[in-house]
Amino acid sequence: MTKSLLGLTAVLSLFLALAGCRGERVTIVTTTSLDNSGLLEEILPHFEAEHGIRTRIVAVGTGAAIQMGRLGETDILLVHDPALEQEFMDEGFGALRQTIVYNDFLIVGPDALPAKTLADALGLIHGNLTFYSRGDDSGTHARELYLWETFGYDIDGFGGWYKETGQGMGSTMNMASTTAGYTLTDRGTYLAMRANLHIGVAYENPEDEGLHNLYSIIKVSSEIRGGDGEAARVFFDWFTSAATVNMIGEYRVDGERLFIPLEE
């Protein structure tokens, strides 16, 4: 078979695969922080127009998202808890995984904290200021617990100043905003919501890797989800493509970038 014929066969195979996906729907379970940022609302119409595949978004905490993946209730996961993601992959529930962008976590509240380090900031909050924890097994909640533990705190001994909301990032920030409390949030959600909040950045350090917030995409195994998984694979390839990652990196709210491509 000639090279030209081989090339034509490959193109035809790809065309038929994409054509077979048209009219299908990809279910995407994502974090409330990513959903609140407005990013998916901005970019998914480009995917649907290009491939003719509809998308359905479900926004929950990362822990709940991973569990939905284990139960085969979604095609795609967009999550931000690397340890939990790796466990999911090691257990055979995920077919493909790629970390693509990041932003950072910061503490927001009614007043700036006079702290030079994260340890100082947590020390000022501990026992003195109202702090809202998401308490929902989300990626943000997992990072918050990790930070308290890293600096020697045991949340089991925390008093009434520490309040678990059991809610998503948007709701938790609103609670902090209406009661002059503090909370840990990702920068993207804060920037997307800050116009309607009465709190600001209380502590930040984008250079602190402990505050880096990595977002990954996972394609759930077809054996778990059922079906041939072709539409999900098309979405995975589109989402991880250089063009889409660049589009995510260019997404801004009030002129500020919400996400930074990992390879930048």
The other form holds:
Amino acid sequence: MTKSLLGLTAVLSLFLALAGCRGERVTIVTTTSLDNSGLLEEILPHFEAEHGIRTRIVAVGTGAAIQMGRLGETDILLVHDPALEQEFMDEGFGALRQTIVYNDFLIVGPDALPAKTLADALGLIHGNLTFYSRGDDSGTHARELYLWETFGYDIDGFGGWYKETGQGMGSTMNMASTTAGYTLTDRGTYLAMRANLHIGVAYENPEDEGLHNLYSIIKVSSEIRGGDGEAARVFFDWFTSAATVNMIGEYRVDGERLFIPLEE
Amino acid sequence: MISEGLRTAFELLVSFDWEIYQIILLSLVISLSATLAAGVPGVLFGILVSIGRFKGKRLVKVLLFTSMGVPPVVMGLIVLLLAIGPLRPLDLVFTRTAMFFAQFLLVLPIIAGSIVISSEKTQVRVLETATTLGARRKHKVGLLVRETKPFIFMSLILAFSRAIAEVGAVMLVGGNIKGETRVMTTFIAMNTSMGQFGTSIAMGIILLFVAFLIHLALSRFRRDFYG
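Form predicted alone already given; the form predicted in complex with its partner chain follows:
What follows is the whole complex; the chain from before opens it.
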């Protein structure tokens, strides 16, 4: 018994030691919305094949992503909160930043809202329909708060129809789906999850700049991250190259484009 | 980070922010009530399995011990599927009732299983002695429960610890809705995902402190157990 336990421990330790081996590797912290879209799984193998550098993705909310950047836990950030990103750069944590692509936010729910404008749509929801807010300081949450504020609403006065989940986009959209509620989501996550949802598009307007969702790549400063940052630099150059941006622009889920290059 | 957490914990507590107290209180009410409610059927089932002589007893014990390890998130999923399926008319989705229900089911096998593990031998001995001395059935039951008491106490402590510490089930069936279904563990998970590690550590410290206070209170009148 003792012998076999010792043997098992030895095998497990060996396994852990092997798993810990590392070659050159780039750590990418990204938002859940980007991770849910399936884009990175599609394009990163191209990078690994071209440059022989392995990648590792950690998906968290934008707030946590920025925090991990500050702590030097990552080489690259892929995020979508321009104000927070600017702050991060101003504080000297980022070496390089470029906004690459955008898509749009839309409101999903059990029924299409009979609204011509975003203001109408929010007006129909306010006080009448169950609305789930991310409530987690994410990029999407920041945008939602901005929109309510822009159209003259005061969140603090909202009643029981307005529910803050404090969870990621996927969980929050599932909660809306389960209870026939409404929520604001990025198009990428919606398309990736559409097959399993009982709710659909309630309001969309890709022309409305208030609903535009800008994605940026940030290379964390080498002084913060440690190391020479060479692999991260290679990744940044590859990600922002015309060929890669083109590839991202062509990425489709169910025949729909998820991201539109800023150049277009 | 830890010392910052201690400071933040102190600030959270003395800020008299109603929201924080509400979160702590809700955690306690749900986990305590789920533990106590599961206590009666759990203990009875545990005693029955311990003293019972029936075919398939080994299988029952294997199943019982297996279900002690059901991941909270799986239990949450089961309750959620029930709530949006057959129990839909009850309107349980993302409610405190659903959280209670999930934790109740989660700790039920823990109570029954730990009773079997810890006191099976004691119970069998008590039963044999009682039978030898010619005790009546009614007295046997009373005797069994009395002799199992310290083990019951232990099983409830285990169950409560499991309930107050789990996050998977209450997150799934409660939804961590602010002011409605947010408890200490989902608050911690949420703040961690937001990168607010200090606040998370602070609430973690508060959670442990609350558990400490509970044990301190219990140790006053259960000297046999803590002595």
